Amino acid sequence: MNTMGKRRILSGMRPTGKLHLGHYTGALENWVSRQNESGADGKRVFETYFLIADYHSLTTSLETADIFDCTIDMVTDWLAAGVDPDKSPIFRQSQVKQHTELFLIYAMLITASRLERNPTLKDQIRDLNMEAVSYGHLGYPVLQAADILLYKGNIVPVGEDQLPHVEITREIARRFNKQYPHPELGDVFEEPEPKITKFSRLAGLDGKTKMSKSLGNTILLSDQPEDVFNKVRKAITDTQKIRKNDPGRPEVCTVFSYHCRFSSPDKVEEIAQDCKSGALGCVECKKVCSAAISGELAPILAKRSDYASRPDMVKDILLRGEEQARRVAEETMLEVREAMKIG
């Protein structure tokens, strides 16, 4: 059961290997902040659970890289960024079988036509140039609902593109509660609330879309300072600023958007003014930006090196987290079966 008065957060990622700045600003730093948030009494405000969504990685492509190796790389980045396994269980979706059990039940509570109206699905089909949609891909928001509600998640940190999925989760929770009231609890599931992250769509280096490894427009959390500089050096800026003394438009510049996140407020204001006046050239601006990014990544790089040298420790963290997750998941499924009168 959830601890009385404490909110619970469930969030996760597909195991795609090493993570980039978009993952960090869009999810990881928010996870760590929520994990460590304390109330006036000094106690944690949230219980946090972090999921490796390995089944979800199959919904858009069966030709995946080694999922386990990608998982270890991703978890190493999570730990380096500050996810604390003593506070936040880390676990693989595939190793907690209750996910698929609840997914099957939820699949009976929503129509195919409702899932086909999901705007995020339409965007994925377009972006990935998909000719056909599998049943699993169509139903992945239902599996996502099972992921969240299995742990009685109250708050779901998401980017704006994931809001339709949270709404589907809320609909499924309402439908289950109405169809299967628990004889003692009444509603088994609480409708979760989405929590938008401020920098959920960090622009890619090409300036065209958000960071994506498939588009090759990323800065990795594991990049050394020289790698960061070389990548930022090639980033798209204001196409109308040809020469150093030309007045620039920081509001359309990808590099300036990075400054807004990684540079100090005073520095951001200075850069904006100097860019507009023509006093600051793009080369110097990129040097300052890459230094700011590398400065924030420095402690993450140090911790990552330590964890990467001890892969068995990372595996043990996973196994421990999966034991914790199974206990919570089975408590929820007992309530589900009681409400449905099937167990």
Ligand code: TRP
Given for the second form:
Amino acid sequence: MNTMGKRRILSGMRPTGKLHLGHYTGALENWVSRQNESGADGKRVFETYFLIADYHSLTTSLETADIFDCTIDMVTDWLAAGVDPDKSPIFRQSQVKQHTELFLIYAMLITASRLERNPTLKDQIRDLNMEAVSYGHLGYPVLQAADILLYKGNIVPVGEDQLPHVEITREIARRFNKQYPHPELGDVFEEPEPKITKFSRLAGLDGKTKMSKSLGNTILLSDQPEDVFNKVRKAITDTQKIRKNDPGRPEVCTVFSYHCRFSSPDKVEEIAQDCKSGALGCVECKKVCSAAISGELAPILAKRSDYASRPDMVKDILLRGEEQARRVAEETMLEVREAMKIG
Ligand code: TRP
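Following the display of the form predicted alone, present the structure of the form predicted in complex with this ligand.
Then the entire complex follows, led off by the chain already shown.
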């Protein structure tokens, strides 16, 4: 809880460039609705902060040449999807030095063996065939804890793979409070709660469980209707439905899972019936599906092209967000230094 009594939401992404539908249904959409939620008094329920984890991206690639372009592409998608910089500061971790400072302090409050047990790290080592892990990569959740707690985030909307990091954040908050009680405040930090969205996992076009850039199975938020159609046309469906009139199994079909998210409940019901009976073929079903997706993306696409033509404006939004973020982060650091008696 901050001084105004509002709950704070903090979330972030690594600057991966243009975003896909999985980012939208798993994160962005939820960020925007929380940002715009208002209570009976007409005031916003939450304060929202959205962070670009550019330092975190160094854990898996030391290449920095296109970090800025990826940041601009990603922020353009955030804005197009409805993140409003007048309501939610948008900022790069690397431009707010307090992240580095708090990261260092937190690094002393957690053991290396605790970080070695992080299942998300283990998955990453396996998926990326990594031979060795850098000291900084091991500390990934420690930097993330600093990201969250510098802004006293109470609620952290994230994908499932990030739950272990929020858990580590909670442990660090507890450890800090116990070790360094503040003379007036008592506890400097509250333990944040993770929030998983309902559609946090959107299947990839290839039928794999997750839509992901590295798997090359994505529909981008910036895809034009014809791109969406061409991609959905090639999507994997029920592999046992070979001819148009074969009865299908919607429950195993990727395209059906997209309908569940992007078509109306009545339409979803009708499609399930007609697929099962064999009345509906995959070609027609995919046409309806891509139209539903493009329909939802249309306003985002329009806003996107507006922002994409004004990259300087996007950069200004970042600079403004970074100013705001620095102010909040420094307030927290003052408390941290007071509690530690190093201020
Ligand atoms: N680790 C997150 C991810 O890869 C990105 C991130 C960095 C983040 N700092 C954060 C998410 C703080 C939530 C809160 O998705």
